[in-house]
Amino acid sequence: MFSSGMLFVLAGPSGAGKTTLAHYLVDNHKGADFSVSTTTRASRGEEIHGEDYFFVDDEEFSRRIENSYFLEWAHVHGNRYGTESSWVRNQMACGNSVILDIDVQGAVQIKEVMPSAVLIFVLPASSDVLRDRLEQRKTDSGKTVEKRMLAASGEVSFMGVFDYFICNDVLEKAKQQVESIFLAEKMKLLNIGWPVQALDYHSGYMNGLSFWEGKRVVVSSGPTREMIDQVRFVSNRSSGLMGVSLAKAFLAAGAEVILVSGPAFNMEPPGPVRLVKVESASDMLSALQEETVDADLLVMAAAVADYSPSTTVSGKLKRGDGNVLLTLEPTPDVTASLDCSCPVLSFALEFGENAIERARLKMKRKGAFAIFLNMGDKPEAGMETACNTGTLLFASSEKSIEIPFGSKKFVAFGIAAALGREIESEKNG
């Protein structure tokens, strides 16, 4: 079964030794590829175009920015550097891990657009050691060394964004540390679709996943926020874990996956999944309208807020102003409002009796192909939990499929497989 590659980012001040560690990983681990950055600076010494960097002029670099070519780019020491987005995602989609040796600014940008990226900050034992290294390599003037030392103090202030720290004092020790991080992260279940060793325990449960190979699936996730003022908001309870788990399931099946997520606690899909961040229900509607063009499936797992304040206060409401009366108005019904030609899987969170009947009515009202019913009053399942269970209902028949209790990732794989079986069956008559 498909497993996603990972993105490892080594960053730190110039002279910290991150390039040496990056090449060590690539040279010693099959399936680890070094991403060659694009830069506007001139080549140094024996640097080779296409191997050390892609050297371009300012005009070409600007053109690539306009065409959304870069995963990240930044000004560094008077020049611009950037990482090609499509190459990185394609490598990861093929199961390869990508190693980036970039500046701190770029690493922070990557954490925003690809939260699952592993960021490793590299420093020597002291600032004096860093200065010695910069002077000993004899590629920079004394003035440039001073600029790099000044920049280093600013770069260190962003260390808190990173996942790991390596003191590159003794090179062999630093190599062992970066390799330990690499191997441990590779074993995380985040990047493994579903271990083949576990398939026998639920025979037939994953049948149907292969239907999604080469398909384009859009998954909505998390809550939306409708702002009362610039601090407070109306929202729904949602961790975003179900949506991220569904993104993992369809990715593991070989689909191209786009995750459109409101501000959620869980917003870390595997790297090949493109993450689109939204805030409000109207933002969600606009993003899905754009992303579902040519999609093969829309999964509406988002907990979209049903109501929005009729007005938003500028700044922050003061507690001393006394009672505040909120007037709420309905937000757009995102699923019903979409001009979407692909099948839609909707979600229904219900309480009490006659839940199946209410879910079927909701499925019909939204024009969905199928709906996943999960009960809000079932202990340890559903909202803001690690686990789930529910019933998958279809618009074309009275058939229902029970998805057994388990982790949300297990449930997501069951949903994706069952949808694949159903759509394949309908196509075959």
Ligand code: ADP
Given for the second form:
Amino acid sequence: MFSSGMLFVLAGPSGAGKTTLAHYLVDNHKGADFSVSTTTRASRGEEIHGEDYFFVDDEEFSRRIENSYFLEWAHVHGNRYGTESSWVRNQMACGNSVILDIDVQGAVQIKEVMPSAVLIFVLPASSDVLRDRLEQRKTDSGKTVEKRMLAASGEVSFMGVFDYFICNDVLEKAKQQVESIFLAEKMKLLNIGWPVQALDYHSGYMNGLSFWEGKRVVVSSGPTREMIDQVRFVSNRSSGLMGVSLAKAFLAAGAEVILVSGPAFNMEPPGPVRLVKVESASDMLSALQEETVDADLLVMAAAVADYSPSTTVSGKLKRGDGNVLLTLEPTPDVTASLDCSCPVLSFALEFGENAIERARLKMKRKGAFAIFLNMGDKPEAGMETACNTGTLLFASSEKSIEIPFGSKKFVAFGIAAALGREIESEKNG
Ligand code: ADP
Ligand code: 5GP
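In place of the form predicted alone, output the structure of the form predicted together with the named molecule.
First the chain shown before, then all remaining chains and molecules of the complex.
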């Protein structure tokens, strides 16, 4: 219940040693699985369908692209290769780590759709060594080796997108390095839920989390951008951390989570979370309208801009144009405009006295099930901070639950658990 699997991508030129290192990880770590790719390349004879690759023809590959079958796919050395999306996501949802051995174009695509994936670039000590290894492998003709050597220089130019570099010179050393990365990433608190060993210290705090097992939760997060011209925008100080932390908490509780996020510094949900990127308030409204069909909960952690410029200038405003008069119009109230039947958790940032009364009014106006109240005059909690604290209020009762001060991740688990308890107890009358 408390951990989701991770995605490791080994990429680099053909012959660098990716397959050797990927198999080393899978053979030595329980819970690490190798993703078998689909390709239009012909089998090299000794290769087994379903074990080395799924070999399909061009027509079938195209059909799978159209059906969104692939998490990523690319043209490599004249053939097409792709990674099956549902297999990867299912493995990760079961807590397994998935190892991909793919080319750099695929790795770059993975970073876009799953920012939490760990990208490892593998390269031998020199290009001469790479050529020797390709020749000694004896799986490719001389012409193919030349093609792969030419491609290698292009592949190296993508190295900057990667998280780690391994020089596969002495194989034993490279194995040790890939294993160190694998183990360290799996221990990162960022990548795991709330460690069970830490539950003892706040007994009862996490009760209610299990309510979310198998439920579908949509979390909105980050700020929105309302464009003045094609470069400047009206936005707010939301970092997106609270939304991502909530996505992690519901995921760790066993829910299917969709994160609809505006452009934020923190937009790195764990792999099994589906990330939907939006920009403006009206984009956010349309995406949420689509994603909340059949949802069990909508968490409105996004700080949606209240105002938007009445027109967007195409191109870029120039200083030489003189004064600019900016007319702002109210954006749609996303929560109130949504036609969704699931309970909504809203958020309020209030300053000064009577904050609870004002938060309750806001909850009513938005038709929300609950609201999390942040006090804006506590500089250490709220926007652009690592920590948070607040009060959870419910529409159906006078009850309020204080969520104690802690990291946003800790607070997110507390909110998810308290909501689970409340919905469960309402259901039971
Ligand atoms: P890739 O999957 O990147 O194409 P492979 O894992 O197939 O690369 O490795 C290419 C060849 O080089 C294989 O024959 C493999 O056994 C060999 N090889 C891999 N790493 C080393 C190393 N550190 N030293 C010597 N040979 C290696
Ligand atoms: P080979 O034909 O030698 O097995 O593989 C050629 C290249 O295709 C290698 O660099 C390999 O990593 C890459 N490749 C294998 N499977 C995939 C995949 O699913 N997606 C992408 N993008 N590349 C792949």
